[in-house]
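First comes one chain, alone, set out as structure tokens in the form predicted on its own.
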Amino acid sequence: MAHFDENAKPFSNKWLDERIGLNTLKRVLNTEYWIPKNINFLWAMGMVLAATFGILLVSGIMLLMYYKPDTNLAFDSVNYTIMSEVGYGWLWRHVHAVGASIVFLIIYIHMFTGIYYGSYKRGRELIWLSGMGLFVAFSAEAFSGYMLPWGQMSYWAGMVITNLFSLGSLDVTGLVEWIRGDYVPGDAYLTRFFMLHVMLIPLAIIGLIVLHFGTLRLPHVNNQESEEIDFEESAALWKAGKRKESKVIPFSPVFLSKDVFVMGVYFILFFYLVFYNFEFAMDPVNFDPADGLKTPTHIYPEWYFLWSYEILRPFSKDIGLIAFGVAQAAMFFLPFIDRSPNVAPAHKRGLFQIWFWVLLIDMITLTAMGKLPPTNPTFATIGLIAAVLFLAMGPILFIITMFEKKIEKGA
């Protein structure tokens, strides 16, 4: 039987640790949760995402306190009421707007870097797994949160994506007025896809941080050089005092300390966007209230989208429809698509590194031409090289892959 002290303080360190093994949890999430040594800034992303998170719940719950999630009411309780009636609500609404934007880009940081130093391979798969989910519940956040300001191209967005469900011949538009509620998007579209951004998603989005950061506790976090390190030797020695010699270092305080650096540094850049650039994160069409009558002569999702978007449109409905569910298919399967056993960084693994690159680039190029009107001959050439390119790299990273695997069998 289990003794519990009778003289402790209620909430003391002693008196919950007797009851939920506070020290316990202490020591296998902070102080003996070892991180090697050889890493670089990189790998805080993780926790700059998780800081970005926080922000954009607090900042969301603020608008939540004003926002009127009705077709009538909506666009001016986000234009009118908020930014210029409600005390300091333009703030917490460029805070909202930059941080659902610049939450991709760190997203997409992270997810090169694991992609770059082979993270997702050697007993990590569910590390990515769990992290393309959180990738793909970010998006249904950021596409349901699109909807709210009720603008012209909230409404026209909306009515695209959510036509993609009819499954291009099969012509399901069933399901496409059950996801909608009606035969365009209104009262009954608005008022669920508010739901999904305040409740469904962000309870999702929690439990996949959890999945995450448990995954990512067994097999430990991966280095520079993708090194074995022997945790349990390498933390013996930094308990017995040989700091030097250890491979390892705790995550409190000492990676931990480095952390907060970098979420010092990046929340400089954070606050000045918030501040001074703004706009960038708020798309002007979406200044005009949503109107089913009027379509804008260019419909295109938010930056973040835009290489989806660009390797759907080139092609006809059918065709589009079944690349675009590849594409998102190939990101998830990457750790088994690419065969090698070599989990070494990009830049000592010959024809991956090429690999890396061009698929960089051409992520690069699938946005920049996404964001363009089809109407340029080149540049809808363009578009379409690059998402044929795009759907190439997966069979080519399976082939380098077996090349490479040949290679180390044969070593």
Given for the second form:
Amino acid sequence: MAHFDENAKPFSNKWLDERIGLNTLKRVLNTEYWIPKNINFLWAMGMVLAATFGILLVSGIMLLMYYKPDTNLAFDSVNYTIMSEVGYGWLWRHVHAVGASIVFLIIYIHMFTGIYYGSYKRGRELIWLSGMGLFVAFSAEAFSGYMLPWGQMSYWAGMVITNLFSLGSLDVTGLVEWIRGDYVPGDAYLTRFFMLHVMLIPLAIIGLIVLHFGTLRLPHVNNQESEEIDFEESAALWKAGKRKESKVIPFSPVFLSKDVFVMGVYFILFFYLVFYNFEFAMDPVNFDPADGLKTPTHIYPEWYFLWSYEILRPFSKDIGLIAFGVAQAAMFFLPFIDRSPNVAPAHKRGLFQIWFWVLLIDMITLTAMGKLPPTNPTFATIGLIAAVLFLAMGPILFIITMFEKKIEKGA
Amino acid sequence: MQEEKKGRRDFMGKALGAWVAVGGIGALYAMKRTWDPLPSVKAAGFTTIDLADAQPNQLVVEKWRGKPIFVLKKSADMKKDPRDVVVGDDHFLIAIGLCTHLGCIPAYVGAEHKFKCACHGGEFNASGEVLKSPPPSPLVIPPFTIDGTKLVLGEAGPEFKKLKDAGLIA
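Mind sharing the form predicted together with its partner chain? What's above is the form predicted on its own.
All chains and molecules follow, beginning with the one already shown.
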């Protein structure tokens, strides 16, 4: 057996270090986890997301005490019990709804930051892939959570989304009924999506967050110039007291204090929305109880799914489904579609910079068109063009990055 | 000796792997079955409608597997159609009352003998055929069987199969 100091006080630093390697942990995860100095507030989005996830978890646990996953009870347990009987129940619900919506805004900012600065490129592919895994898991979490109040939008969104699994003309109704546990969304459906929402998907998310952090540890965080930093050299400078000359700072406490500042600003906005403008996260149609014999006149998803909805909608059933599937999967392959060896911010990469802004504007256009009813022919045409453009962006990226001029180091 | 040990360890490793795989597959099957619709849900998947009470040109909406079912007895002045369900001398439209476009429930306008969908402007005639797009196909006929004047939904009877074989049902 290893030697343990008999004089170490229980739970003192030394006592813990001998038992769980506390000092090693602190060194690897905090004091000697080096972060480049040359970054901006966009690099704080990761911790902002972690904090938002924490808030969703806490508010979710509170809601869980009174929510009832039963088609007869669910609607009232949310809209009556939690909203007007439970002390501060309204707070948890509004925090949860606003958090679920805003978390996607931050995810999109986080993703586009990564695309702009080339943070998915050589050495960082696994960060991108685990991040995309998180995006899918968060999407599933958002959808399953949307079912729980069992209002009209819950029911009909559930109907439409699970219908996608009939795979168009292949008409695999057996699979759809298997997913639902019923011919239409019913009690079995609600309870299993409740299970997914509060147990299986959150577990997957927590696992993926650990993986995402893990994939980041060795390649280190990217920086504004995508400069290849000699971390050992810079770390030695920092440790020798030459903090000004060093290109890096320790994650904790130095970088974390910057993160906390950005979080502070973010949470002012967040709680402003929670207390004064929560309606944007609560669709009025969902305040009607679910009714399988009455379709709402206009079914649309929450804002963060509109861009993919608009890729599904302008085409005929089967082509739309294929386009939708391709669009969902394509993002995963970004590190492999981009053929250029340059790890550089978009503004140094010629055509890639144009590609980046076109992608961003195209996704915003798809989002806007997805919200409008499909009956207006002008908007339907704009939506169709934007959807086709989105699908073309992958091959376009492949070609333009093949011919991208190699940036010489030190240039 | 070393080689022999390695071979033995490999074999034990594979045997353990195979054994665990059998258990794993069994567990996956059990999970699949747990997700299946319950027998009670499946048993509730049949709806019986008595067609004897139906009045001509008056739409009756029944419920089958959570979906609205249109039952429309045709009056003498309404066009007959090969998709009609015939009971005795009476012709009926039997269809799932969901627009084939995006699943809204069309309303019946008796005076015009038309179904009109408020969502995106689709129209169907009294036989469920599309008069005005966007719906891509006629109203869907659910599996049915005829028992005297009673119609049982959820079971594919000979009349349903005949329509299906004739290519009148997708």
